[in-house]
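Presented as structure tokens, the chain that follows is alone, the form predicted on its own.
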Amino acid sequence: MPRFILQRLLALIPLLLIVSLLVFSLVLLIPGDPAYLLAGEDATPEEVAAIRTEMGLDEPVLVRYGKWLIAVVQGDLGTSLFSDQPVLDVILERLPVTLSLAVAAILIALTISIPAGIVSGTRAGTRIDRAVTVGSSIGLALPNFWLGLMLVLVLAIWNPWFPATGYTPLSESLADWWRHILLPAFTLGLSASAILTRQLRGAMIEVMQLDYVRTARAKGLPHRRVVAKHALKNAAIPMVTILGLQVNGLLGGTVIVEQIFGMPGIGQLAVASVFTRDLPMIQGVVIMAVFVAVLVNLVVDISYGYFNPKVRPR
């Protein structure tokens, strides 16, 4: 097993240089002149031409490429245009809010797919089963941005039970944690937890007509006991792959949910710096972005080797 996580981290390393290229090729297609933004309206040719040589924009681009790069990699991600601080510790002061609210999504879709995708797979073609199935695909088809303004209509406006804006850190208090989260989590969580449920529901159906599982009943064992040890580790498998392509699916719909519901995240942080064209603040929320999937990926390929043995290196 640390040979098979050997692996996968040595093969991080040529991913990371592509993405690191591409990060820093995207935002030079970002329309506007950062100096001219930063000196302002009324400023002279001079001062625009002392600003692009103090940021390094008169440099060629492959030697702004490896200077940046080389402060990436030293934990530098540089200094907003805007607001004169260090790129990492804004985005580091912003982080736990996106991953509270990414953690209780995954929480709330895994809470629903998991019973309910094991219901449906188990009794197929019965009533619970179309009813799992017609759920699914009414909580696949809601659109993310439309069932939080209506979870903040009804919830927050309508009946006051939830704030319908603002953040409350977890360490101050998991009472008002949990009532800030819960309304965008569940917006979020509730199409991972239909995409989910179906890829589950099918996995189950196709195990429990396997030989092994026939013979497991066969020997008397009871059916709970058949499914949660027998059935459900195989089936999870091609979840577990799901479960990864929606962990980065949250990351990014967290750009919609936190404008929603006024959380200080990194979505809102994005936005905002697209909108005043801080090039160092996109790069390091991208970087950042990109550090997390590619983390997840690694957990993702990591849980094959404890699911299914054969993909071990011998």
Given for the second form:
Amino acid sequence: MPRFILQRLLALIPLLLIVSLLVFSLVLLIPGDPAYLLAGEDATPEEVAAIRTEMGLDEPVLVRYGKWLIAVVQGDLGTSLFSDQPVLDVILERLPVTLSLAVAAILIALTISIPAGIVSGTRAGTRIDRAVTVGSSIGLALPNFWLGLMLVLVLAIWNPWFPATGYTPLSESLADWWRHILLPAFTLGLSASAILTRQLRGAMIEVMQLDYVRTARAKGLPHRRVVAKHALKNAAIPMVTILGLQVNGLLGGTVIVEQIFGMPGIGQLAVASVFTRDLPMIQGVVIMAVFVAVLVNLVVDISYGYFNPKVRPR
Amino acid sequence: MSSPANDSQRARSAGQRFLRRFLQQRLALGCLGFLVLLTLAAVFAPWVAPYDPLQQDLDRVLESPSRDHWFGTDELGRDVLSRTLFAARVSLLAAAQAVLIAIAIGVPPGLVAGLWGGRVDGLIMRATDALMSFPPLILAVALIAVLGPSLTNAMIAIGILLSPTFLRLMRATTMAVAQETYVEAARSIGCTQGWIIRKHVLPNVVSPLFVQISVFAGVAMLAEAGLSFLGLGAQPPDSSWGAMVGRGFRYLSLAPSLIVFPGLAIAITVLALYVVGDGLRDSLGREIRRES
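Mind pulling up the form predicted together with its partner chain next to the form predicted on its own we just looked at?
Complete assembly follows, chain above in first position.
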């Protein structure tokens, strides 16, 4: 097992190097002279020159990349062009909001998809199965921002049961946190729950036809026990992988959901930074988001190896 | 071994069989019909729409749906139904644009990776993995930040995001074809690489690619709607469905119809694209299974 973990960690190095190259290259994509753009429209030539020196734009590209990479590895993501604060500080302050939103969304997705997947997978072809399948198709097609706005309209404006915007940290009050996060988390988690439901349904149908399930049934175990103890255990393994793949989508979705519900997370920060043209901040957000996504997928990979010894190397 | 019925089926071209199977799927066919109607309505919007989408009527702002204005009016008294019809042009075109960009970026390297294998393949796949490790919308936002907010730039960003899927699909099918005996035979009698690609590889990889297009048009449409909602996609005076929802956001409690209708338009169109995509895949799936 330690060798397996080490192997996965080593495989991350080239991946992260390419990612860093892509993120760095964002500056190169700016049409024209980035210093002019970043300085703003009414900047004096001196200000432009200062930015050029500060960002090292007069040095060769490879040197700049090297210096930038070394700084990033040491945790120095640069300074915000908008607020002059260190990028890392701003991001770390907002990261818990985004992470708790994503975790709550995953919890909601699992709460919906596990029962739905089991019910439709064990009753394939029935009316309830068709209802779940249609429901999951709709869940995939609904634009999440629209769903969020409808939820705000119905559950926060027409019936003021939930707050429409804002965020309370988990450390302050669990009840308030939950009230604030429920609608955004549902908005964010619905499409993931649709994908997970489809996956679990397919896996359940397959597993229920296997010999060992037939044996369990033949020896007279009640249906509930056969499903919960025997079938679900095997059907759930691929779900772990799919969940890992969903994490990227969820982190991306926070960009929209945080905007609708006025949550001060890194998704909202990313959008705001586009309008203030705060490139170091955007680069920082992208790096942090990829870092979190890669980390989660690493954990998924390792837990997959733990649950399923077949994929471990010898 | 084959029965007479099977033989007569085999006598028809693969394309005809594909079409026949697709025509049997009523739901997919219905959705395709809807998409065709929608496209026609978008193309002929100036004739179909009841009002000029830019004509303001400041005496009748933020109205609920009525006989005169089926979808209500917006904050400047413009007819929401007409605006939704005109926005369909932008949304449909944008989705098509993103898919074409994704194919243009993804297909050639996928072909190369699948055919050449080895180190080139390893390099291309590493880059693809890296691209796929970005949370999609965050990368799109970052790309728009450097390129500047506009619909074309948003579609370039979405095209880049979708390209790895086309690349992987292309690589996998190309690899499978390249290992076939007839390709080896062609190579052994001295056919050039270009000839093999044209005559053997491309005809075989086009169909799996084709069936993905519909589903990815749906994904692209959702992504465009999201970016336009944030104000990073379609810019005024152009309006897509997502941009309409974004503008209506401010009047959420006053005039919900401003966001309900364009939102429904997105959801129904994307659903139709997915169902058509599933239908195409199912029609082709059996084809491949039978032939192999």
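In this text, all values refer to a predicted model and were calculated from it rather than measured experimentally. The term rigid core refers to the maximal set of C-alpha atoms that superpose within 1.5 Å between the two forms. Numbering follows the first chain given and starts at 1.
* Asked: When you overlay the rigid core, is the Cα of R179 off by 2 Å or more between these two forms?
  -> No; that C-alpha moves by less than 2 Å between these two forms.
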